[in-house]
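Single chain ahead, by itself, as structure tokens, in the form predicted on its own.
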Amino acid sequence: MIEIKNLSFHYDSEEEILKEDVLRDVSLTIPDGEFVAVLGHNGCGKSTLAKHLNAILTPSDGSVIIDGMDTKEENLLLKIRQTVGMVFQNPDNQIVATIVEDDVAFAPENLGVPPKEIRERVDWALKSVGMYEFRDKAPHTLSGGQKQRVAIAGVLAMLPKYIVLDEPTAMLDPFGRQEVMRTIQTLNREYHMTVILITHYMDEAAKAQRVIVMDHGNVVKDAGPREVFSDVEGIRALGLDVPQATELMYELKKAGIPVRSDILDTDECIEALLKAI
């Protein structure tokens, strides 16, 4: 599991504003196989938290323990980064080769994986994200969603136990977002991979098993999506929205129509409306 214990962090700088804690006494446990979404307005600390999970950043105070490995231990850095894969917002920053399958093979090659195993890993990773048929294409010819799936495949080829995605759909159109979210859900459900998704899209967070909400470097909510989003006023007070289906149910309930307040998606919304009618 991932154990975050009393984690505080500030950037070292002569500027006073950067000396303030970006994360404040954060404690969380993320067990194997969970799909966790992390929400919060810009500057709340969610991306800083993500970068602590594979030791891009290390705590100013407290600790981050990955399967018993402390991220402050420099001799464990390579093993930690093999255990926790990171996917960032812009796929162009992660794609390094001119052919898709070469890009996915890049990390295993640098880890000294035998050629036969690299071939097996690359094929598996591309099939896992639905990009195997594009294996001999140039990345620049792909759509944004396809590029992001190649970036995810590149991380998968390292065989990580955990995958952290820092706003992977922020630069994509709605179709690209759907492609990437389907991939993320497949990794979690079919391959039992632990997924930590940093996002500002409420509909994406609603698909997770657990939602963590951050504000000013603190964890202010940590529960299932139904419990988190049914508190519409509380979420709004944090400068966030709720899924559209939840918003509609909230307004109908305010108008005196007897509907559930914990509805998250369109199908549940339709069912509730039919019952109300």
Second form
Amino acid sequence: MIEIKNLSFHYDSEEEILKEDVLRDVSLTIPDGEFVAVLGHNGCGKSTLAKHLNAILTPSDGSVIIDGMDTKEENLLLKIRQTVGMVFQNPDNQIVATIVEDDVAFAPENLGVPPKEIRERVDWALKSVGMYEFRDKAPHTLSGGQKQRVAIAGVLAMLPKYIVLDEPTAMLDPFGRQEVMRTIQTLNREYHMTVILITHYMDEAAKAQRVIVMDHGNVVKDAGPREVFSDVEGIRALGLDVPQATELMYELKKAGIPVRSDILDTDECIEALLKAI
Amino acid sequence: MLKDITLGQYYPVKSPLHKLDPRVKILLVFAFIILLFFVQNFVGYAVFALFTGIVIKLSRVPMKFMLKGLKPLFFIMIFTAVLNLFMVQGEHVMFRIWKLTATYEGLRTAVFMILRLVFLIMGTSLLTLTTTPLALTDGIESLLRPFRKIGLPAHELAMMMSIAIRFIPTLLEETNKIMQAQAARGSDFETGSLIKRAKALIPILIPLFVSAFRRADELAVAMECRCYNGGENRTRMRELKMHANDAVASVIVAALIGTIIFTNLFPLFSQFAL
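Next block: the form predicted together with its partner chain, after the form predicted on its own:
What follows is the entire complex, opening with the chain shown before.
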């Protein structure tokens, strides 16, 4: 379980403008096995929040506790980073080695895992993201979506309990986005991994069990995706969009057609439209 | 221009040479290079040529590929040869041009110099052509490990090398992108004086450097997230292991060393040395 208690954060800086709080009194509890999406426009503090989850940043005030381990304790650093895996936006800047399987082996090698077990972990991690056939390829010959899956495998090889993804699809083409989203959902459903997905794509957030919306360093909404997105006005006021299907239903309803407004994806949308006809 | 970079070029075939332990290979190439400077006569060079020829055949790297590696150094070889031909003092005068005298001793040194350079390049390219960059850095790390006691950061050096190799294609791609972006806005890299062309490179280098620093920063965070904390207590998935063929290779190189010493000592052979 991840417990964030009254977390506030500002950068230590001489300049006044940078001293402003990036996170303000954030309190959240993320139980094991959940798939959480964090939404918000640029500069709302969502990436800063993510960096607190594996002690890349430590709170200015309040605390972040991962499975009972406080991120402020330096001797727990490695254990925390191994428990909470982190994937970033640009796959090119997270791949260390010149061969796919060596990159996946990087984290377990750092942790001092015996060679035979590293091999097993690497094979397992590559299989679970569907990149096993590419194990002896050079990373620069892969597509963006494939590289990002390798980056995810690289984190999985640490056998983390939680995986935090900071806009993992932002630099990918639509096809790559789909690949990565499918992988993330598999991790959550089949491997029961707790997933914290930071994104600004609404249709990705709609796939989560819980959506947290942030604005100016505060958590402004925290509920299931249906509940969050059914408040179309409120979401728009925060400078965000709702998923296309939700928007269509919202507009239809406004035009006086009796349809459900808590629609998230295309399938539900078709069903609701058929019912209305 | 950017395609010609051959750093860490690897020729992916299966051969007895590819299978050798990188540590053994590095040490043997070192021995080969040092030995090269002890060769004093043509018999010695003939032995070297035979040896190199057989090793190239064994490596299954095409001869054409090997010769391509010599091309960039063609000018240096000619330059050293000409310099030696005229500069070496000797008694047997071959011919004179203006104030320069070419002697037979000069010719001999010039030919030896060219041979030495050719074998030097062939030996080192055989190492990089038959060893993956990764195995090479692993080998260097392992060989440098004993020097850690005197403060040599062996692991860090190897890590830096492998990251540099990893980012060559990424940065090349980026350079091309920037060049295209600048060309699209009317930049011209091909015409004009040397100074003008050098100046045209500045708008490419600045964004490239900025992006390289940003990448380095992100990579450092990503590495920390994957529990990287230096070389202490680190294990490796692929462990370097020596096999019987490594011993065989060492014996063969030892035999080569013996042969060269023999050709140097035996007076009969030294007669061939002009």
